[in-house]
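Only one chain is included here, represented as structure tokens and corresponding to the form predicted on its own.
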Amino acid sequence: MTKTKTAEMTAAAETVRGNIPLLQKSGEHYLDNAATALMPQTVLQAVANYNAETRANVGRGLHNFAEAADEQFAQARATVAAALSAKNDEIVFTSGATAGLNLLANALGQTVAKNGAVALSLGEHHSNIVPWQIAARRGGFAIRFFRLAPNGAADLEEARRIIRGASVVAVAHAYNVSGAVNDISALAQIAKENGAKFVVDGAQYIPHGFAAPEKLGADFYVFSGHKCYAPNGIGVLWGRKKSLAELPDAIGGGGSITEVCEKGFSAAEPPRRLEAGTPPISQTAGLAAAIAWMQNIPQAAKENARNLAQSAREELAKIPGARVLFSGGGENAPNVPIVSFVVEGAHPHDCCQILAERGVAVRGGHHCAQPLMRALGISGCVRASFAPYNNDKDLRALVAAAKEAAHILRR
């Protein structure tokens, strides 16, 4: 790499760096981005400013407030839309992505026949397994997993083998603890050729860069807003129209429906119909506040991230007794910036409590991953997971940091 380009990511880098108030308070070294990312200025605006000057709930109200609520969440459904490359009324607002995979799950669950199957990988955040094992539970179908390959990606040939059959396949776009970015127009394709619903968990990948799902072949996607510099407490479930409109009922309230009485309901057309209660209207103006930020990253910043890792990778291995668990394929493989390692005989909390007391924030355990662990051999490990605004001092202090902890927990 020359020093010219070296040099464009690294202010590119900075430049998104100074968007992040959080950043600009404190000399955290913040590597912790695939459990939350940090919010830049625009979002924190853009959520202040519903509650003080719109706050309202959506629909049916008719004064000021209401119909300033209504239009702007209209708005945030459009922007998650136009960055999906989807229609409006294919995007539904949820709390987050385990509860839309847990909707689908609900909702799916009912059309697998007793003698059917579920088909996941190993790598599956555990939102995407235990709702389909409740699931399981209630209509007596089987759960089947597929491995993953060396490179921390789905095995696509076992893939094929263990899909065979499926009534649905539900698979990460990348996974959170390899880094790998799955090959999903392949996996779409696997399980078309099977006739099996196809649902994507794109948590991971979003952030990194937006999806046109449809596209992939996928019927169902879901992703996070925390996870790309929105706030807390709103995820997107995007769906075929076709596919959203044949899902059988799976939650009720107010909103969803178009009438009630004594014997029953009728239920509005989707997105509604998948929206009841009242929706995280707040956070829906965070999260199209994070789109158009996300929109505007520079490129160079989000290679930035990614050399950052692969670097983390290389010196986080010539630590003796650290083990890196993904090599991430190189500098070219379709890899999100997520490092994952190991220190021989120390528990991955006490590496992360020696990094934390050196301002370096990672996440140790089992990321929610626990089927992923138990086929490494492991309990758990330590993940590093880069994003635009990190730098080349955050790397530097990660790798200084993870020395002294291999030095300190092996003697």
Ligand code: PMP
Contents of the next structure:
Amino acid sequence: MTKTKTAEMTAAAETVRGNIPLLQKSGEHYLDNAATALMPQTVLQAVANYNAETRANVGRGLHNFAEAADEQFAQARATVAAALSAKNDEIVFTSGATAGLNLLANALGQTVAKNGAVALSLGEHHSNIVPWQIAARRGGFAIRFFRLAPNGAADLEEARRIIRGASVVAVAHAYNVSGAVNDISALAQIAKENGAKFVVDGAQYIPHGFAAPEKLGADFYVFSGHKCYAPNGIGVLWGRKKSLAELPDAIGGGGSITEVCEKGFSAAEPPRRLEAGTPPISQTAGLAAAIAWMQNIPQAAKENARNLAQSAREELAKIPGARVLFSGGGENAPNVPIVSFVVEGAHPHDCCQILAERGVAVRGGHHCAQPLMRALGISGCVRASFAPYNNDKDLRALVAAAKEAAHILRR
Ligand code: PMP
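And the form predicted in complex with the ligand, for comparison with the form predicted on its own?
Everything in the complex follows now, all chains and molecules, and the chain you saw is the first one.
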């Protein structure tokens, strides 16, 4: 890479970093972005503005505050829809990816025949496993898992075999441990050939780039706001209009109906039918601001994050006693900037503790991916996850602290 290019990327990352108040106050090397990302000033301000200036509930009141809240809420929905190249009424606000996946498992689970099957990959986060297991318990159907390839992405041949005859396929767009990005179009095609509904968990992908779920062939797509610079307590469930309309009832309450009487209720049209109760209104203001902010992140800063992750992968692999998991991206298997590793013989929490004492914030444990950990023959690992505000100092601090940890803990 040329010096000019490196300088451009470094400068872009520093500009992005300047937007994050928490990083101005603290010298922390924050590499836990896959758990939750830090919030830029514009997002903090948008949330504060809603609470200070509007505050009202949505979809109910006729007074001025209520009208302003309705307007902001509709705008936020339109912002999310535009980012996903979708229509406004295809966007359902949830409290997070987990809530979206539970809603889908509750609803779609009702459509799976007894003795039918839901197919998942072995790399899924528990949020994309447990809701299906709960639904399977109720519906008497099976959950089948397909393996990952050595680069950490779904093994398509194995997926083809496992998906055969399944009614629902649910898979991550990008994995939270390997960082590998799945070939969603190919998986969508396999699901379609089997007449299965195709659910995509975009929690780890959206922070790094907006997807166009309809174009990718998904029926449903979920993500969480807090991993993409928005507040926590907000998530998005996108569904094709027809797919949303066909979902069996799974939740209900204020706002989700047109009429209720003693005998029953008539459901409202989606998205409100799927947003029972007071939605996370201030959070939608934050999410809309976060999306606007993400759209302005310079490409060079995103590239910088990817390069830092790749350098971390290479540098960590050189440390005696450390082992980087998965072979990583490459041109045909892109990765989001996540690197997971183990120090042989050491507990990941001990490793994280040593890193934390040196101001390096990473995550250790099973990462809510126990089936994957089991398949890898480990109980947990350490994960460093990069964002466009991370810089070379963060990388150096990570590598130096990991060296010390490996030296101290290696048995
Ligand atoms: N899916 C994946 C791939 C994730 O990484 C996470 C969060 N760790 C989730 C789902 C759940 O997200 P949330 O806790 O925000 O609902």
